[in-house]
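What follows is one chain in structure tokens, specifically the form predicted alone.
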Amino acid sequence: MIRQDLASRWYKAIFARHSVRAYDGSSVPDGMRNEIDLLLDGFSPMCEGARAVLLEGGSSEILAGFLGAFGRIRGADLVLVLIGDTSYPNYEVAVGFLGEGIILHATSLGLGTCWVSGTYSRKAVEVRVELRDGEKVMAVSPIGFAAGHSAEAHLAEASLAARQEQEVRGKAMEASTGLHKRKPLKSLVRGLAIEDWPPGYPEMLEAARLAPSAVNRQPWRFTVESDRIVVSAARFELLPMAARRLDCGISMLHLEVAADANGVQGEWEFLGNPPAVAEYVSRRRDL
């Protein structure tokens, strides 16, 4: 279970987080770096089978092959390396869960990030990170200050995030505008009729919908029952199953964070019937 103070902080970050590709090259202060360091080995039992390493410098070599829609990633001070231990049956999910928690924390500090799970130099990573038996690098993210991101821009982004959070609470079934372009929630959900959803479920599922994913494919589906939400990897996707499960882990982190922020407590249970991944069994608590 995620600490309540972290969940509250990360829930707000969900609405502000977006991929940053251009950084200003300045150093991340030690205080911020130390906060991130505390999360590298996990913050929840759901992180079991994953760990992270934070590298200083080297972003130009590690991310040299990444050319996104807005150009190459450049100028980041730090590189987050996310590692899975293949001896754990749900290591892909754990990597997504751990990585997104760290990324949301970085966002809450005013730092930029960008999930990169394919087009980066594994060789450049592996010469700097000592992998243990059974481990493999699953993804990386630059971390640093976005280029041209002034104090005024930070204030405008915070204001937009606050407005989006309020919109979610009132109209969670509609597609968000602004920083996030995603499939409408109704196309990702089946099971219980919307009008019968328990309190907190609309906000939880909207937060899960806003999770980042490889090439923005959103390879997850949600089955809603009166006391649980089942997360499954989408069928008939071109993405490999490992990538889909990693992305499911990211959306699961969002779902749990939103649950805590909206008065719902629960626990994850992994499922052994693919493409189902896990279910969040919930109970309501007073805010």
Ligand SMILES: Cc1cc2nc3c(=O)[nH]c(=O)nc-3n(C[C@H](O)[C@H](O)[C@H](O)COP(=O)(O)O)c2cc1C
The other form holds:
Amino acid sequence: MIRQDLASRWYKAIFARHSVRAYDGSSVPDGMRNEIDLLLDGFSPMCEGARAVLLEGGSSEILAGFLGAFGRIRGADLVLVLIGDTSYPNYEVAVGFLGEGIILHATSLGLGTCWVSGTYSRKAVEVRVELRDGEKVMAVSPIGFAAGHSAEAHLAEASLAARQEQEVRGKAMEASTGLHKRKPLKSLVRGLAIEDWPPGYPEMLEAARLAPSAVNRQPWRFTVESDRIVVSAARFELLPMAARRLDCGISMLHLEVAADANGVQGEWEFLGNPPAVAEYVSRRRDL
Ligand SMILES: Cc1cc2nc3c(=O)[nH]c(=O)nc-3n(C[C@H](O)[C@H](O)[C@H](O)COP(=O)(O)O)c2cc1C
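Could you please show the structure of the form predicted together with this ligand, as a counterpart to the form predicted alone just displayed?
Up next: the whole complex, starting with the chain shown before.
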């Protein structure tokens, strides 16, 4: 369970977050940095096997050396480094879960972020972060203020995000894509027909659908039963299983945030039969 105040903030941030690759170079105020610092060692048992470090400086060496499909990432004040401890069997999922919680928190503070697992210099990270035995760097994210992001642009985005949140309630299967290019829910979900989904499940699945993933592959599938949602990695993907599991962890964070923000109570259980990853088992709610 994620703390209620965080869950409500992060739920809104799900609809507003998008990858930001150009930053204005300004500093992130100490108050915001301190809030992010509090999350680095985790905020739920699902983060076990992952930790994060927030680096000041070094973003140009870490991020600017590559020209990816989207161009260079420039001008970020901070770099979030996401580290997995390979002695934990579910460390990739934990990294996705932890990283996305921190990213949604940064989004809720008005900061830009972008998951980066390909286009960064691992060497430039490793000279700045001391890794313990069994640990490896899995991804990074720039954190800072988006370039050319006027107050009006921010407001317009927030109101589009609010509209999307509203739409989720009525039209789960066909919800509009708005800020996000995503597969429709009907191609991701199996199991119970939508009319039979328990309260809260449409919001949870829509939030899971909107999660970011490497090259936007969205390699997650959901099976809905009367009291649970099983999350599995897509079977046929060029991405390695470790990358798919990390993406599933990101989507699982969205799913749980939506559960917590919509009054659904439940717990995660990891599953040992790949490509199944974990299931969220919900208790009946007495609202
Ligand atoms: C695990 C992961 C790794 C990613 N790696 C990169 C990367 O190396 N370079 C990049 O420019 N974007 C990267 N992205 C960003 C995705 O391209 C982006 O999240 C996706 O296209 C969806 O767009 P959105 O984040 O704006 O919703 C990554 C995203 C995730 C979740």
